[in-house]
Every structure is written in structure tokens, then in C-alpha cells.
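The form predicted alone is given below as one chain in C-alpha cells.
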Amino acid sequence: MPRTPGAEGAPPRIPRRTALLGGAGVLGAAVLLPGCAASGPQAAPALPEAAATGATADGGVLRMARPPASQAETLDPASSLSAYEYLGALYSRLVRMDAEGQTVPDLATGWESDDAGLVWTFRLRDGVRFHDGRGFTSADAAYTLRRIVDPDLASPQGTVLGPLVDPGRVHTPEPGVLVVELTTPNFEFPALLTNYHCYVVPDGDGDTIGATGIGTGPFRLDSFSPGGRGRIVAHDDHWEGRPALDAIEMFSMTDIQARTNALLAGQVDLISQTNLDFATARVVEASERATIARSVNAQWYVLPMLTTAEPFTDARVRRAMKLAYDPQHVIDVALQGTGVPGNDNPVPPDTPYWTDYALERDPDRARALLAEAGHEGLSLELYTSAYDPVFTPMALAYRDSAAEAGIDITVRNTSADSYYTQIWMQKPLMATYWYTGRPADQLLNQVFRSGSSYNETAWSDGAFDDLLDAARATADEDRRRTLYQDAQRMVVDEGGAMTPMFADRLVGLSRDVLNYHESGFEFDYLNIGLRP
């Protein structure tokens, strides 16, 4: 997923959320009348490109509807079960990536190799504190990476950093200085630092980070309720400035419907973390109180292929599976064109070490694959689920697209609650979709490579593999760029993953909130504020 693919939650081993809540928070789960969603001006206007800018309010309180949560959840950034909308106020990471995909400083002002890849030094930022007054060290980068790799805490991004830190390689040689001693070399490893779950906690605060929330953040913690109610406040001794917000409320609410309503009516400023659909967007556009912030591809949709369930062991039905539909067509029915095509490629357009490679449409080829596979006139299901709005349209739209290649599709809409560990790696053909925001090198691995948990068409290729291995250990980029590539080309020419789209993700917010500013998993907690 995905989820939180992000793939978090159950399963842990993605980006989203699949544990339902007890309650629905304070603001309870009816807050309007369907009805009430049809205030304001009757034509539908078309949806913004971004959301509004300007000089904010100096302070103020934002409510933020969160989604529903596991009420196991936790302040700890490392945990699969973290309360993810709180993760980017509170804390910083060594590094992040930017807009653009690159990796640029944060805690770490710069960071150098040596020439094989093997050993990093990372240069940290001086005058740092922590919310409770402590100075942010080295030792505390180096407690933070020895504990995500630590097997007993199993932290999703343990399975990514594990192979190459050694906790006993990590090195505090100065207050401002940070080495690892990776055990193979990685060129690519900063990168790997910007996810998450990698958000720096103080020295020795591994049991208690989940409830205190301790960090270096621009907000801190004032209440945490998990899966309930919470507050954060703003860090006047933040090392980029005071953030332009007062305190940000956060609400957990059961349902969409609900969230939608309690931002129409004025009572939550925002809805984080939920993708609107787009008949839904137009009717929050049209209202007066609120409006829509748009993210560019921030989410890739997928329908995956189970390499290891007939009829897709066989590459030529995988390749006539994707030679079969038309990604535009599915955009269109699915996304109303707020999105752009995948062509089966997970790397999002524009950022470092895409490729355009793509197959082009061939019903015919398509057909006559399957006739060589002995699979003509293949009947298959494909599961979906109202998870998503946008699963079932997808799989709608690819039924119809693939059927003049003679394949016979039946759609399956199946419980939501329980997509996740029933349907989702279980069934052979069913539709998900990952969170953008990783590096390629983390989604290659992570989604695609050979025995990763993650890799939910349980893809194996050894080639595939090893095209990874030697891109890491490539110091020229050029080279490198050109093997991440071969590696993409390899996914859309043989894996199991069906990647139609790359769509926006519409979020739901009020006119008053400016500044609103996503990348990755998070948004801009420091610039995002009310107008005055």
C-alpha cells in the first residue's frame, strides 16, 4: 500500500490504516446531514491546482480530523503502529526529501562517503534542543539508528536498514559528527534516512518516546489519547522558528462521510490523511466554508498479480495482463483526470532515476499471448473493496479496457474492515495502492525485491535482484541512474504489478488554512496557517 502504506497498522508491513476505532472522537460520527453537503454555490467549479498561499494569522488553532486508528497506537516514529499525523510536527530526521525527490539537510547540515560507499559522515546542526530542554547530539542519531535496526522492535524500516547497519558500526566520534560503517557498500543510503520512521529520538528514550513524543519538532507534545483526541503546541525554541500556528487539535472520526461533514460545517479545518473522491471534492469546492488542496502524484494505484497463483506464474499472462488496458482510459472512469498514467512503472514521473520506458496497448498481442499460454479466453476475478473510492472504478475501468483483449473479468467488492489481511497478498488479482514519498531505491527493494515482506506479488528474480545490489555499490550516478532504470524496465516487462495510475491526492481543508503544503508522507507543519 501502501500503507501506513505506507504501507502501518495491521498489517505492519505497509502505509495505511486498517484497524477500526471504538469511538469516533469528540465530534461524534453524524456531525450533518448528508443534505447539508450541498450548501453553496450549485455549479461545480474546477478543483485547484494548489492550495492558497499569503501571510498567515500570527498563531491560531488548526483541527485536524485524522482517520481511523488503532488505539494501540503510538508516538514512537519507529513503530509500525505510530500516530502517523503527529510524527512530522514533533520530530526531524537527519535528512528529507524535498519536493523534487533529492535529498537535502535537516538535523544533518551534510554528509560525505567514502570512495567505495561503505563508510558515511553525517555533520550535524549546532544549537538544536529537544522539547524538554536537552541538546540533540550525535549520540542520540546514533541511539536512533541502532534502535530502528533492532530486531526486538521490528520497526518496518528495520527490514530496509538492517542488512547494512551494524549497531556496533555506528560511530559518535565528536558531539556534531556521525559515522556508519555500513556493512556493503550503499550509495545510495542517505536516502534511505528520509523515510518516516526515521525521525531522531533522544538518547535512551526508547520506552517512554511513544507516550512523551519528545523531539525536536516544531510542535509538542501537550495530550495524546491513542486513537482518540490530542494536542500539539507550538516549539518556541524550534531551530527553523517558531511554527506559524498556536496548537494544531487533531479528532479521530470514524468515516469519511463524517470527517467531510465536520469540515462543511466548519468545526475541523482540515482532513488528514484522506484521499477524497472526486465527486466528493467537487462538492466540498463548491461550498463556501471549504476547499481542496491538491497533491500531484502522491499516490500510485496498483492491482497486483499473485506470481505465485495460476494463472500468473507465467510471464506471458502477467505481460498480456498489462498489454491488455489502456492506463488513460482507466485515469479517466477512475480519477475524472486527476492523475497521469503509470504504465506499470511504480516510480513516480519526474523525480530522480525514472524511467518513460512503458509497453504500449496491444490487445491483439495480449490475446495471442494467452492463446500461447493456453489461457485463451481467460476468466479471472479481481477483488476490490470501498477502502479506497478509487478501487473500484479502477477495477471497473480496467474490466471493460481488458475485455477486447477476451479477458473475462468478474469484480468482487469485498468488506473493507477486513481487506487488508484477507484479501490483500491473498487473493491472485485484486487493487491497492502505495503512498508516493520513498526514494527508488527503498521502493525497489522494498516493494519488489526478492523475499521482502512488502513485495505483494511475490515477485522473484534474480537478475532483478542483482541489478539492485550493483546500483548501490555504483558510485558514478550517471551508471547508477541507468541501473535503477533497468531494474523499472524489468518490473514493467516481467513482474506481477499492474501500475494504471499515479492520481492526486485531494484533500479537504478550509478556506481559512494557507500555506498547506504536502511532500511524501506529511505536510508543512511549520509554514501551514489561518488567514488573519
Given for the second form:
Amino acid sequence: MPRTPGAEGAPPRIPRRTALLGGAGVLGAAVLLPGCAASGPQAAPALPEAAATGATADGGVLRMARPPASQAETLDPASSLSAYEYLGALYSRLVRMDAEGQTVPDLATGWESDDAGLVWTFRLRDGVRFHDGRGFTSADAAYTLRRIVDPDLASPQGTVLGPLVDPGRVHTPEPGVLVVELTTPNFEFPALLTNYHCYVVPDGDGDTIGATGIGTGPFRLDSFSPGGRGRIVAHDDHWEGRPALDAIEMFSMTDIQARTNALLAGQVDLISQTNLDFATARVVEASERATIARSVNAQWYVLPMLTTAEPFTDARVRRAMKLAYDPQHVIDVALQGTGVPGNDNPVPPDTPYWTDYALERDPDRARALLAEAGHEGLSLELYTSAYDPVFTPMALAYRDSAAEAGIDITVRNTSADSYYTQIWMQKPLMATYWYTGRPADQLLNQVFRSGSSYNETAWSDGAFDDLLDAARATADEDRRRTLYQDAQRMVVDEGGAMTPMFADRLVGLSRDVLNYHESGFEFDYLNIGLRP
Amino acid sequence: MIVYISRRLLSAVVTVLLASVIVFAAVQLLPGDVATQVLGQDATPDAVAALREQMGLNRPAVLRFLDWITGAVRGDFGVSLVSGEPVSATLWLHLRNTMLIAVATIAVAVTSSIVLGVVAGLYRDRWPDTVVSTLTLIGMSVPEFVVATLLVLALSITVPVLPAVVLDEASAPVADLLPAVVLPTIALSVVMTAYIVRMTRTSVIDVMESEFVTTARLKGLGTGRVVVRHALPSALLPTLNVIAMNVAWLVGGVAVVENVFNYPGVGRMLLEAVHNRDLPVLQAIAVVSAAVYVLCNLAADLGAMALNPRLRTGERSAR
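Would you mind generating the form predicted in complex with the partner chain now that we have the form predicted alone?
Once more the chain from above appears, this time first in line as the rest of the complex follows.
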């Protein structure tokens, strides 16, 4: 069964990640942390890394504060307006991604392709039932996949899977077997199904799924109001066993301060999808009721240069911008050490296809490149907003660092409210971020491929696109890794995205919460519980 | 009198109408529309097009406004672009919740500020005045969200007697919302009281120095009777307008405090609607706020008439 690469091919790991996965507790991880924070300012005490673990109480209700998407949100996993926190609890996918970025079984127990990477066969788990009692079969898996690529639904994952999957060539030879004939060879196809829009819904339920939330996940829906509160309860017949909790109550709170106050006052137990700023995180950590856990490398921060706008049309200027700054300085200032350098490569460190290739910082070379390109004493505007607490410190740290190469940057603060409609992909230079959790193939194709709707630098290079196509069509594991690593080198050398760092998300949670674990888009709903 | 009131009512209607036009135009000027705002980073051209089609945003803005206004005249505020729910039903629920805070705040703020203002005015430049004046100056200078945060720290986190945020939906029964009303009420009362106290104090001082108060004293009336029967009605006249302005400010301006407490009122609804560019909701809130504003001012003017003999008999003496 050709699953994703084994440990023998994986790149060396940094001690911090090993410590975390090796089951070391809070203290162990915190002691090993200085590996990445040693050169930073040591004024503030380190925030705890992992949540407390242990045997949980039998049952209990977890109360979660979440930022509401809007009142248009829906439980339909394929929709761009899906209510994220509910999805992982209500549904399962064919495959999921583990903490190391490997594709591992969920509803599919195994998968293999033909020699060309065109025809994929998935064997499905037996005896799985939806919350309403219907048995899960390949018909549900096929329906789910056809729905995602339906142009009328405009699913975000449709832009990724659409070019690969023809709805007419998704077959169900047996209730336990799904066969997908791709339109172009792709040996990374299973990894693309780990996305959180790919949760399996029952055959024919497309019109009602947004309100019913019927899936095969560890919790079933009790109530849900869009942009409001909701409740999910343990599904006793879940195939992995019953979850530790009896129920989870969800509360929508627009204001971050309101979410934090609710946690500090003991009205909620966990704040989801919220990266607390450092001042708030330290207040939470210092309180008796609540503490901080980190979702490691949860987001990568970017300063995208629009390659269609002056002066970034010139590759020498882009390279100079990358050579000019010191990522460690940006991490120390903007993340207070709670992250690792990105080296202008958005593929997360330690994931299967990652390369450690990096440009050596060289302000003099940057200066020379700018002079060569006729941009001596380059003066630029860098846009930022309060959308995320890290944007502005990152912009200021970059400005100070790049000044050593004679680049004069003015940081402009704009409205958070319309930041992603007016600034992102509009202004030549700005600050933004992405959540990690995308497999390398999806990431590189979605954010860097010519013409992709998420290509925020508008970078277009035929050679890069060809590399990705070649990688997808390459059966040999090692050869494929080399090609993806070549593609990353191109992103670092020529692309428009400066990626100073990967940052941990600072998650506020009650000291009573045990076994909180979240990485990328995976949240462990099965084991999270409360202190007995 | 009737002519006066109907003239005022007519100008009120014009004001409300103008408010709705201005709000509509202002939202058109804001960057982005409901589709791009709701989708955020997922606003790919395909997704935006699909959502605009679904929300009926492809029609010209003027036509959409005309549709809205013909409905609004008949009392139908349309449906929210984001949730698809009728605006009227949602708005009334949120308005009811805001009224809970507003009524409680007005009761607390007006009572305490008149008492404190009268005390400060009567004991001018002595220690009660100094204490009241200092406290009100602090109350005026500290923004309400800071007061709100301090209250949460004191009464929800350090001594947890009151909820820090509201977990209930807008449709929760009033009884469930009552504990949550206390902190927003205190936060708003502090700010509101400060303004009214200043006004009351000044007019009490003015009135106490006037000749008719001296006359009343010379008649041999006690201080209590002089203050309650003679000085207070006159002193309240200018205060009434300040109270009216503050009440109008309450309905439109509780947005910040409601958000800090996650309170399901009009202020939170307004902020979400602005963020999502949800025009029908914004329009309805604008109309209701404008109406409240206009009505408060009208009530204040009528109240002033009732208290002031010269205004009350104005038509006769104008001959």
C-alpha cells in the first residue's frame, strides 16, 4: 500500500518538535524551547508550549468561544462559509493529516494508485454509521467528491480538485471501494483530500447538510444557529469510540476582549481560532483559572511583493528585499521568540517535502543588487493593519532590519475591516498570514502557481509550474521529494513572497482542560476533556 | 400647540428619510460589498460571483434603494443579506435588549445625577461639591470601554458575582438577560451621570442666586421647600435637553459597551452589519436610531414647555 513516505526519508527534526511528540509534558517542552528563542530578548518568561495531558473526567461539557464567521455561516463543509469549529467534530474525511504532515487513514483504511498515478482506489472502513443511522458507503464518498468540484457550489477546495476530478469518472464498484480516475496524473492526490472542505456528507444531503450537520464524526449536532450559539453532543456509536466529553457548547463572540474576559471569568473553557497578542497571553497565563497552550507553527507570516507592480517586477529587487532583512530579528520583535524562521519558504519545517534551503542574509549584496537594478535608496510603503496582532510589529521589525541595506520603508496602518478586499493582492507590499495545514503540493499550487486565485504575489513562472506538474506525475517517492524541493528553491530564489517566520498560535484555555491538541487544521475532538 | 407639534413631527419624518439616504450612500462609498466582506480571504472571483448572484447584488444600487424604501414605508424592512432572516424581527429583539440597558441606565443616571448635581450646587465650593465635581470629571475623562473593563476585572474575575460576557442569544427571555444588564448599566451610567451632574450643578447655582428664590426665602420658606418647589423646576429646564441628548446617544452609542460584554443589542448588531456591509440591517437601524433621536428631542422640548410658564403660554404673550 503506497502510503506517504516513512520516517527513513524524513528530514532531520529540530529538538523542540521531537520533545513535543515524544510525549514530554509541559515542563520538558518548555526546557527544550530555548533552541529557537535563545538569541531573543529574555525579558518575559516563556509561555507554556503544550496543554496539560492526563486522564480526563468521564464526560463533562466543554464551553468554547469562537469568532463568528458571519450569520451566513453554514455546517456544509464544502462551502467557503463553513463554521470551522463544528466540522472536525461532526464529520470525518477519507484521510487526515498527522502532526508531521503525513497523510494517514480516517474513513479510508488504505489507498493505492495505478503506475501512472491516474486511477486511485480507496478501501473504506466497514461498519461506520452516520449520526442518523445510515451506513457509510462509497456512494457517500463519491457524492462528497462530486459536490466539491461542482462549479455552482464554488467550494474553495473546488479550485484545487476541479482540474483533477471529473464527476463522471468517480466510481463505486463496491460499497467499500471508491475509485477515482483523475484527468491528469497525480501521486499526491490523497494528500489533497486532507483539506477541511473534504469532510464526507451523506449521499444526496447537499441541500440540507448546512443545517443538519449529519456526519460520521465523534459528535452529533444538537443545535446550531449561524453566527450564534450551538451545541454538539457525544455520538456513542462513533467508530473510534465515544469522545471523552459529553457535549461541547459553542458561543460566538465578535470581540476578542469579550472572548478573553469570558475565559478569565470562567464562562468558557477554550478560545478557538484566536491568536492572542502577547500582552493578553501573559495576563491569561498569570490568571488562576486559565492558561496558554500553543498550536505549534500554526501560521506562517508573509510580506508578499506583488510581482506585477513596480519595482517588484524586477527579480533583482525581490532578491534584494529578501537578502536585506534578518528573520531572527523579526521573530524576536514580532513573536517574542514563539516561532521559527521561515527562510522565505512557506513549506513548514519538518513536513515530508520541506527543504532547509535558505538565502544567507547579506545587506551589502542587497544594496549592490538594488544599485544594479537602478533602485538605489529604494523607498517603499509597507501596508499593515490590526487584523492580526503580529502584522504591525512584523512590518516595523522588517523596516528596521532592511534599513541596513539602504531600503527606506514607511509602514502604513490601514483599516482591518476591509484589509483583505482593499490591501491584499492590491498594494505592492503588505503584511499577511496563512494557516498551515496544507500539504506541500496544495500549498505550492494554490499560492504560487500561475493564475491561481490565491496567488497573492501574482508570480508567474512557467518553469515553476512545470516542476509542480512533473512532481505530481512522478511515482518515485524520493524523486518526487527532490522536485518539490527544487520548486521551493525557486520560490526562495525568485518568488515574490518574503516568509520571515512560522508562528505558534497562542490559544487561551482553562486550566481544567486536558489533552487539547491542535495542529494545522486538525483538532483532537476525541480526546479533549476536563480535569476529573 | 398642535400646529407646533405637527410641524415638529413633519420635520422629524424628513430627518429620518434623509438619514436613510445618507446611510445608504455612505455604505456604497465603503470599500468592498457584502460578498467580499463575508468571504474575506476566500473571496476568489468565482466565489464572489456565486454569492453576489445568490444575494441579488447584481442590480443597480439605486433600484435596490427604491425597493427598500417602498418596503420600509409599509413597515417591511426586508431581509438581511447575510442571514436571510427578516430584519424587523431581529431588530425588535435587539432593540428590546438595548432598551433594557437604556431604561436601567436612564433611571440610574438621571436619579443619581440630579441628586448629586443638586447637592453639589447647594454646597458650592465646599467639600461635597469638591468630591462630586472631582468624581464627575474623572467619569467624563475615562472612556466607557475602560470603565467596562475595570468593572469586569472587579466584579467578574476578582470577585465573580456577575457574568463578564453574555452567552445568550438575542431571543433569550428578559429574565435570563437581567444579570447581564448590571455591568453595562453601571459602565454607561458613570459616563452619562458625569455630564448631567455638571449641567444640574450649574443651573442649580444660577437659580439659587436668582431673585425669586431670594423672595421665597424672605417669605420664610424652609430650604427643602425652596429647593423642591421653586428652584428645582427651573433648574431642570436646561438639564432636560442634556438628558434628551444623552438618551439619544445611549440608543445609538452603546455599540462599544455592548461589544465588550458581547451583549445582543442594537449596538452589536450595528457593528456586525457595518462589518458585513449588510445594507438592509444598517438602513433599519439608521431609521430607528434617527427616530429615537428626533423623538427624544421633541419630548425634551415639550417637557421644557410643561415646566416653563413663559414657553407654555408663549402663544398668548406673542400677541
